[in-house]
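Form predicted on its own, single chain, as structure tokens, below.
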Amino acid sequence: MNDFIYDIPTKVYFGKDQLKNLGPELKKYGQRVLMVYGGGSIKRIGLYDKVMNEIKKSGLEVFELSGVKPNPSIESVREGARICKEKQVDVVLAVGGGSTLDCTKFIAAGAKVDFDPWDFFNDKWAPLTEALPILDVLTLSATGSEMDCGGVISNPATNDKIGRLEPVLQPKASFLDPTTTFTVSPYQTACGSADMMSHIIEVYFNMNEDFDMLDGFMEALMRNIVKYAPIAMKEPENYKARAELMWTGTWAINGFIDGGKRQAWSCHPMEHELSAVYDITHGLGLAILTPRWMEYCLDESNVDKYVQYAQNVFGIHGTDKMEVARKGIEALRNFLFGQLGLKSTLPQVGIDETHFDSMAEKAVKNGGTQHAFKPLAKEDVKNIYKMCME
């Protein structure tokens, strides 16, 4: 086990009638706020309401940017980075999903310099040191971006989605209401449950040496979705199985799990060409990949983590190793496909093999996948974009 730092300064307000304490939240850091979000959902819910009568109440200034898509666009970062200048706004506050999130992240990043932010991606890479404080209001179980510090951003123009982690991108305070997620639909629960599951596995298979204690409370997490992810589906108003997703959601990728363990993801690097290129629903490409990717990495040098992660999350049992890592992958498979009703191959979401080769460089010198749990070049990415075929 490695030595590892673990700090969340972010506080979570979990709960029914937490948008009280938002106004005092947010005057902690200044008077003028951006609110960011996506379409018209929270308008539809009456959460956007909620928001401003919370905001105006605490005597705040509040300036809107709107219209933040599904895989956000650079786009909409040098909007709000541009709004943050020109109105000389103190706080952001996302109130949406993963991308609002995200999103909001990075225009609090582009609001403290004089360059355009996509420079914090591309090759120049440059320093992110400051941020304006960004609060949010989550709507949507799935990337826990409401306590990492990390986001994904996308560049149309150069069919590129990069990520990046850094400590200020941190939020400062995080609401957590589980009755938002009441109207998300049957297929972004499916999607988002999609998402955590994958995020729970990137961590869980690593060569490290176990952590007992960890790896334990990673079979917990991914227990929770295969259980309550089609409870939410089939009753979209049931708190206990949408308070249940939410918090879920967020443990898998706070940085808890993480402890000790250090190795580079694989299915999200792959899945950010996907959806960068084709602006596919980032949950389902990792729906289609994962199970594609376990059973490619799967070997005699690894199977025991596969029997573990068999028996400890479906209850699968039996003497022959391989057909008990292979029994938990097909699990995962008929979790994703059956009961979550995704689609299971690329050419059902509309994508063929025209991109793989450049998709699967990117993949490599973008997310690192060389240095996984199985180290992947690009044609073992290339191979595992044709297994998603069929």
Given for the second form:
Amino acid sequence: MNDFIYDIPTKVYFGKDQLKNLGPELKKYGQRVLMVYGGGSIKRIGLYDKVMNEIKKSGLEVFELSGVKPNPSIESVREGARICKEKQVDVVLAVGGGSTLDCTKFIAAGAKVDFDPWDFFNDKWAPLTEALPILDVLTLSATGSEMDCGGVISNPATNDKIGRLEPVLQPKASFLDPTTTFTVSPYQTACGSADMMSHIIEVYFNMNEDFDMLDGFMEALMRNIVKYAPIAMKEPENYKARAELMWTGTWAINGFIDGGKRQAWSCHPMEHELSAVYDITHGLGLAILTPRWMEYCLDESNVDKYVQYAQNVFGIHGTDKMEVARKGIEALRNFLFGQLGLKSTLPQVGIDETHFDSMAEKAVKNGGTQHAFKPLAKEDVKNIYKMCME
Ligand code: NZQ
Ligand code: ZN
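Give me the form predicted together with ligand NZQ now, not the form predicted on its own.
Now the full complex is given, and it begins with the chain already shown.
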């Protein structure tokens, strides 16, 4: 077991009646707020008016940046940082899904520097040591951006999508109201659930000595997703299902389950290349990749972990370890492609082999997959992409 520091300094307001605390929370950090949101869902669901009302009730001055797209672009980051500087913004508020939250985090950092914010991601990897305070109102359960210190930004000009984690990007406060997710479509609910599942699987499968307690916690999180995602898809206004998914998604990636593990992730770097080049939904790409990656990595040296997963997440038992392991992978496929109804191959989402070579190269370079559960070199990544063709 490795030494580790546990520190998750985000204050969470969870539940239906918490927005009244938004104004006072923002006020702690100043008077001038930049509110960042996406393509309009928050207006359609009436959340825009509620948030504005709370901000104005507290006597704060508010500026806006709208139009943040899924797989958020560096262009929105640049524009947000520009507004922050021009209007001398004190605090930034994201209202939306993971894309809006991620974009807002780098706006907050971009506001503090004189260089182009893409320098945070390119080969310069510019120091990121300061940011405006970040708060958020989450509207989609998936990424965990509401309680982690990372984000992922796309640059359409270079076909890159790159993530970065820095302590100063940790939100100061997050507002998690499950009712704001009632309008999330069945498709986005499925993709968000696949994303959460992957966040746990990336940590669960590893070669370090584990805390039994954390393994059990991760298994409980995975069982919860398997149980509640289909319910939320069928009954979008089921508060219990939406609340379970929301809190599960937050805990899947807020750092708690890591317990000192320092292993690189595999499916996320491979997926970020897919959404960089083809602009597909992050959770959908992960759903396609994850079962193939599990198949690719399975061998005698790690089969016990697969058996533990198959037994404790899907209740699969048996004497032949390899068979139980394979059934566990099959159960995940059935969940993702059967119950959640997600597309199961790359051609089904319009992806062919054209960019496999360059995507594999970048996945290794940007994601460090050679340090993953099963070390993945460029050829391994290409092999996994090829497995996703059928
Ligand atoms: O743009 P609007 O109009 O708001 O519509 C969004 C968008 O079209 C819509 N939506 C959000 N809340 C809604 C809603 N529609 C109806 N009702 C609501 N309540 O859903 C669509 C998808 O939104 P998006 O924010 O893109 O989804 P998600 O939360 O899945 O975020 C995905 C992004 O997060 C990154 C992904 O790579 C991707 O770019 N990730 C961030 C992570 C992090 N910060 O730690 C980790 C993840 O692994 C992930 O990489
Ligand atoms: Zn993810």
